Each structure stands twice: as C-alpha cells, then as structure tokens.
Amino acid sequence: MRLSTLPSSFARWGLAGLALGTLALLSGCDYNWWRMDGHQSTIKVAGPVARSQLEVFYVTCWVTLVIFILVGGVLAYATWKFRARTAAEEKAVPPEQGHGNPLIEVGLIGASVLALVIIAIPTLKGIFYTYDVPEDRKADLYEITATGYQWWFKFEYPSEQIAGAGALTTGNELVIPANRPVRINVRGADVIHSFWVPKLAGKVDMIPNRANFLWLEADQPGYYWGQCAEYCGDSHAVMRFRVVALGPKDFNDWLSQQTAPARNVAAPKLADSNAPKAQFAALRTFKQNETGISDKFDVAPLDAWKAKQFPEKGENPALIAQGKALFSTKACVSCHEVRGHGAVGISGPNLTHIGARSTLAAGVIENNPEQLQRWIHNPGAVKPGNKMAKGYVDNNIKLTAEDEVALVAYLQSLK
C-alpha cells in the first residue's frame, strides 16, 4: 500500500519549487554574486573581530545547508515515490495513518542536539573573542568615544587632549590606528542607536545612559563605512560614517593637524586693488533623492580622503573671508564649534576641520562644493527631519545664492 496518494501534478511543482529555490539560494539577486564585496559586505572582512563573527556564520551555513539537504531530499524523494501516478491513485482513500518510530524520533532529537552543539562551540569562542580586545593586545589599545544623535556620529579622543578645549571631536569620519585594538566607548544622547562597521566588527546599540563598548581593527589602511542599524527616527536609513584606517606616520600627521585651530586664510587688503573679489554661481536643481557620490570617489574613496587634506587650489580669500562673517551672523556658531574662530556650539557636528571629510551629513553626500551648497540650501530633503533644517525655520534663516557660496567658501577652506 502507498504511504500517499499526492497527486501528480503537486510533486511536479513541489519538485519545481524545491529547485528553484535552491538556485535562488545559490546565486542571489546579482550576477556577480560570488564576490559579494560591496561597501557594507561581511563576507569581504577586513579585521580580526569581523573575522571571527563570519566564522560563526560560516559554521552556522553548513549546518544548516547539510539539514537543508537532507530533510529537502527526503521530502523530494517521498513526494517523487509516492506520488498519485493514475487518476484513480488520484480519488483513492488516504491509507491509515502512522504515528512515528520512537527509534526514528529519538534520531532525530539527538541529530538537533548535535547540531546545535557544532553551532554552540565556536559561538561561544567567538562571544568571548569579541567581547573585549585579548589580553596579549590590551598594551597597544587605542580609545574612542562614539556618541549617537538624530542623524549623526561625534567622535571623541580622549587621548588627545587639546589645551582649553577638551578632548579632540570629529564628526561623522572615525579615523584610526591600522593594525592596532580600537576600543570604541559607544553612547546614546537622545535614541537608541547601533554602531556597525559590517568589514571590521558587528553591532552594538548605543543606549541612552547605559554604557557600552565593543573593539575593532583595521588589517591595513583603508576606508570602511558604517551605519546606524537601529531604527531611531525618520532619517534612520541616512546616518551613516566612515572609518578611515592610516598608517602610523599618516595617522599622526593626521592627529597633528586635527589638533590645531582651525585654518585661517587671511582676507585681502582692502587698498589691494590686484585682489581677487568675490564671484558667485548658481545652484543647479537637485532631483528627488538624486544621489551625492561621484562614481570617481566610490571607485578611490581613501584617495579622495587624503587629497581633501589639503587646501583647494583657487581658493578666493575674499569670498572665504565673507562666508566667515555669515557663518556668524547666520547663527551657525549657536550650533557649531570651529575652534579657533570663535563659533562654540555643541549640538550640531564640530566643523573645525570641516574641509578635511570626504562626506557631509552624515555620509550622505560627497564633501564638495555642489553637494555642501546643495546641503546648505535645503538640509531637509538630503536628510528629512534634521535640527539644522528646523533650525532655518525656527530662526527664520534665509541665505541668498551668493550667500550660500560664500559659505561654502568657507566651510571648504577648514581644513
């Protein structure tokens, strides 16, 4: 007697869909699915913490992948075997049901026991790998402080100290030691929060008044990016950073300029006939969500950080010297911090070396001078619902088109 009388057309499709969804397992959504190397890939790991949680997952695969297999093929196998193959197979009466083998049974509990077990032992390795930077490392460990904020990252050090100042604070652009433990101290100011660098280490929430922590290492210099991945307002999909991994000689060279005032470009004489005066140009329309990430720096993007460091060429010191004075009138400095030129604000970004990041709000756009006056002239439809955005409203902020290059001026010389 049959175990079943499916019909033949429902094995027929049962096997379709089960080859089908293998296939759709196997290559994914892209033809280039086997490099999986894309900015925010955890297959392509860069670090020794990432490493070690794709390891996990790797073991997590093939099991699981080895169970697939079995229990799809037995199901193949019944569902081919037993099928209904006459239409009188088809209206015949279902034959008496069993109800199981103890001995087949118990199988397969001790099967998912063993399973979990192989899963269980290196998730446990790796919970305590991660937890914290090894013992044997701990003497070369460099700290950080990430504070979460509706929409953006601050970055502190607190190893360097600047007299007057407090401890240095970038915003949005995490730069650090390769080939060196990172301990990031990770804070919530408002939401809940989550800091994940998917090439150099997992998640981790940043909790309001709870602290937290995870570390992380670069293998060798280069450009990762990060994100928010915990729900935490409307602009949650568009908080983003970067971390920049240097060399030792570059990363000091970077923490010696980062520690100096802000860069002062003096302004023309006013009896300086031959000086060059202030041009403006127009802002272009912007679609909806048009994106603000040149395909030349996604190609290069440490590249493109490293040249930012420098001054632009052409500057035009009178249209920075006006940008400066707007900067103040304007009430960024309510916001803002530029150390060195006055501007104390605490609850947007640090801009004191503005000029230096390769992207602006919070990894959204390309830090050039488009995209900051783009950035400049409408903060909400880059990133929906920011404070600086309600604060043009709340201030009754208007900038004219000569008004906002000159700021961009400005804003680009901060280097």
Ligand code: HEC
Second form
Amino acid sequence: MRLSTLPSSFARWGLAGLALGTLALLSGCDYNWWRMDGHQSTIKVAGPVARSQLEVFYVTCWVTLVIFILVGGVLAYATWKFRARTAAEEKAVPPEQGHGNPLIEVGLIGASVLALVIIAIPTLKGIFYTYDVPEDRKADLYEITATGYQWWFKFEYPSEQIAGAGALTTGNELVIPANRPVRINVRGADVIHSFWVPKLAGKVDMIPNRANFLWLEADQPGYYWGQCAEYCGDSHAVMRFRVVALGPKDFNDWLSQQTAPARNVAAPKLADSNAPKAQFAALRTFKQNETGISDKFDVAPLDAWKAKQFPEKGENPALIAQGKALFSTKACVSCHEVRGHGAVGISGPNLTHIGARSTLAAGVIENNPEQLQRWIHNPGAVKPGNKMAKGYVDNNIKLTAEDEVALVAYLQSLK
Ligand code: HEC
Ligand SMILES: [Cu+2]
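For comparison with the form predicted alone, kindly provide the form predicted together with the named molecule.
Entire complex below, previous chain first.
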C-alpha cells in the first residue's frame, strides 16, 4: 500500500492512542515508571541473580533495537523514496517486481544467525549462573524451604531446629542474611504457585509433589517485595510476601528471637526474659501510617520492619490474657501454631511471632491494630474466598467487638 493512501488521521490517532495507553499502563504498574524503579522492578535490581537476568534482557533489547532500526530504516527509506508524487504516478502500473536475490538472502540468514549467537552467549552463561549457587560461594550458602499455600507462603529454616517443634517456621515474611547466597527450596501444598521476588531473582514454580529450587542473594540489607506469579485461585492477586535481608548480627538476633517460644505478657517475669533483643531500640518511635496499604511507608520500609520487632508501648496484660484465652476457644488454635501457647494448627500461617511482622494476610495489609482487627473481623472482605474466611463459616466463629480488641492485643504482643 502506498503511504499516501493510508488514512492518515487514523494512523496518527492510533499512534497517539498507543503511546497514551502504554503510559497509562506503565503508570498503573508503578508510580515510579519514568525511573523504571518500583517495589517489583526488574530493571532496578538488588542482587546478582536478578542482575544476570537483567543483562540477558538488555542484550536482547539492544539486538532487537538494532534490527528494528535497520529494518524500519530500509522500510521508511523505500516508502519515502518510491512514493507516488503526482496523480499520474498514482494511477501508473507498478514496475516489474523482482524475485529472489541469493546474496541478500544468504546475507539475511547470516545476519539472523549472528544476532541469535549474540543473544545465545549471555543467555547460556546466565542459565548456568542462575541455576544454582556458584561453587566458590557454596561455603556461604544458607538454605530455606518455601511452600506455597492458597494464598500465603510458609518459610522453614532447616538449619534452625527447635527441640520438640522441628524447623523454625514463619509465614509471609522471608528473612534472609544479606550478602550471602540463599537457596530457596520451593514446594507447593495444594495447587501450583510461583515464587517471585523481582528485584532479587526470576520466578520459579512451586509445584505440589515436585521438589524444585532457586537461589538468590541481596547485595545489602533491605526490604523487598515478592508475590505469587502463577494463577492459583480466588485470591491469587493478593498472595504476596516480603523479603527482609539483614546484616549478620541483625540476622542472628532475629533467629534467636524467632526460635524463642511465644512471648507471655501476662507473667511479667517471663515477659522480660522473652523480650526481643534490643538491637533496634532506636527505632521504637516509628509511627506507622494509617492507609492500611502495606507498601506505602512514611519511613524506610526496613526501619519500619525493625520497629515492629519491639513490644508495643502500653501493653495491657489483662486484655492480652483475655485474647490468649479467646484464641483457644474460638478455634484459631486449630489452624494456627503459637509455639509455647498450646496452639498447634498447621493449615494457616505460624503466628508465634506475628506481632513482629510488618504485614498481614500474605503481604496485603499493614500489620497494625486497625488492620489486624479488620482482618479477624471479616477475613473474606480482605481476601476473597480465603481459607480462614471459610473456617469462620465452617466453625461458626462469631467474635464480638470486645473479642476482637482482645485478640488484637494478644496477637500484637507476639513479638
Ligand atoms: C480454618 C482455619 C483457620 C481458622 C479457624 C483461623 N485461621 Fe487465621 N488464617 C488461616 C489461613 C489459611 C490464613 C492465611 C490466609 C491468607 O492469607 O490467604 C490465616 C491468616 C491469619 C492471620 C494473618 C497471618 C499472616 O501471616 O499474615 C492472622 C493474624 C490470623 N489468621 C488470626 C486468626 C485468628 C485470631 C483466628 C481465630 C479467631 C483465626 N485466625 C482462625 C486459617 C485459619
Ligand atoms: Cu499462588
């Protein structure tokens, strides 16, 4: 088709629409789209595995950009140069068309092969590098097992065995040592999920009955956003998690706090002995925002997370004791474990130190008293169809406002 016969206003509006649409999409993805950064950016990465994957992405981009410019340039040149200039040319019979030119054809095949080789070299290198922790880093390796459930994540630390309780188990917030290669053994409990922390590494599926793994490393201490990347049912879009990377001392302090049984605020002496390490004392004054959206913080998210490691000010032991009792009588114990408090359920996230997490319900809402109350009041309103909401119906769980306040005080005390 000749250029002059293109309905030009259609083409112009089409292009403008495409550009606007792309902008709208990008800005919807992230408020930082112009810097290509954001919580889940695969462009501004924070670890060697994601960096290696980014390199492959860039090589592919550059090669295709060159192809685009060459092919687009030839097309634009030919369209312009041979356009119909006059009404007579417009009506003229097109000149005889050429068919086949061995030199051009062989040249194009050669160029394509070259382009593929340029892409293949870093790709193959990347595949080997990202597959498993490099030999020379194996001595430093830390291993964690991550299991996907509808719609939350369980994290187990096989190297932290607790007498009578097995490996240290947490949920929805994966705490890792920074600057060390971490191998994540991924498992699926019900349907296929996928483990993805865009700034640290590409996704790997969590498949029931099929052991798989990936490795990642965080360059420095930080707070990273992850999520399930495989459609897994009603609440798939709100199946998220966080990765908290800590320096060696903070990580060890965190481990010793987590391996301790649940805090007991009702007995002041025990409370003292179980109090979390004071390593984050300077951050106690942190004030959380009230939006209820867990990815918007007034302060650096890692600092916000650290502030959660402390007992809240003005704890009320009587109210907490009341909440603890309700936790057993309202069937919460049948699905949740609170190690040391007699709760042994395994179908929901381990809540032994739930008060020390920065988010609730698999990284969906901020962990503060208002949001926690909102969650236990009606979990189905936060995450459609989730298993706890179903449990409420099956077990006919009814909570009064007073029950909710007591349960919130109890759960927040579990640091
Ligand atoms: C039928 C099993 C079941 C019962 C009963 C149950 N829960 Fe849950 N709970 C779950 C599941 C499953 C999740 C994870 C939901 C999700 O994120 O998809 C959950 C999540 C939670 C969370 C958030 C945990 C996290 O890591 O973010 C809290 C807090 C919680 N439940 C408290 C309670 C309390 C309090 C009760 C009793 C009133 C209770 N649950 C009763 C299964 C249950
Ligand atoms: Cu999932």
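Numbering follows the first chain given and starts at 1. What we label the rigid core is the largest C-alpha set whose atoms superpose within 1.5 Å from one form to the other. Just so it is clear, the structure is predicted and the values come from calculations on it, not from any experiment.
Under a superposition restricted to the rigid core, does G100 display a Cα displacement of 2 angstroms or more between these two forms?
Yes, because once the rigid core is superposed, the C-alpha of G100 moves 2 Å or more between these two forms.
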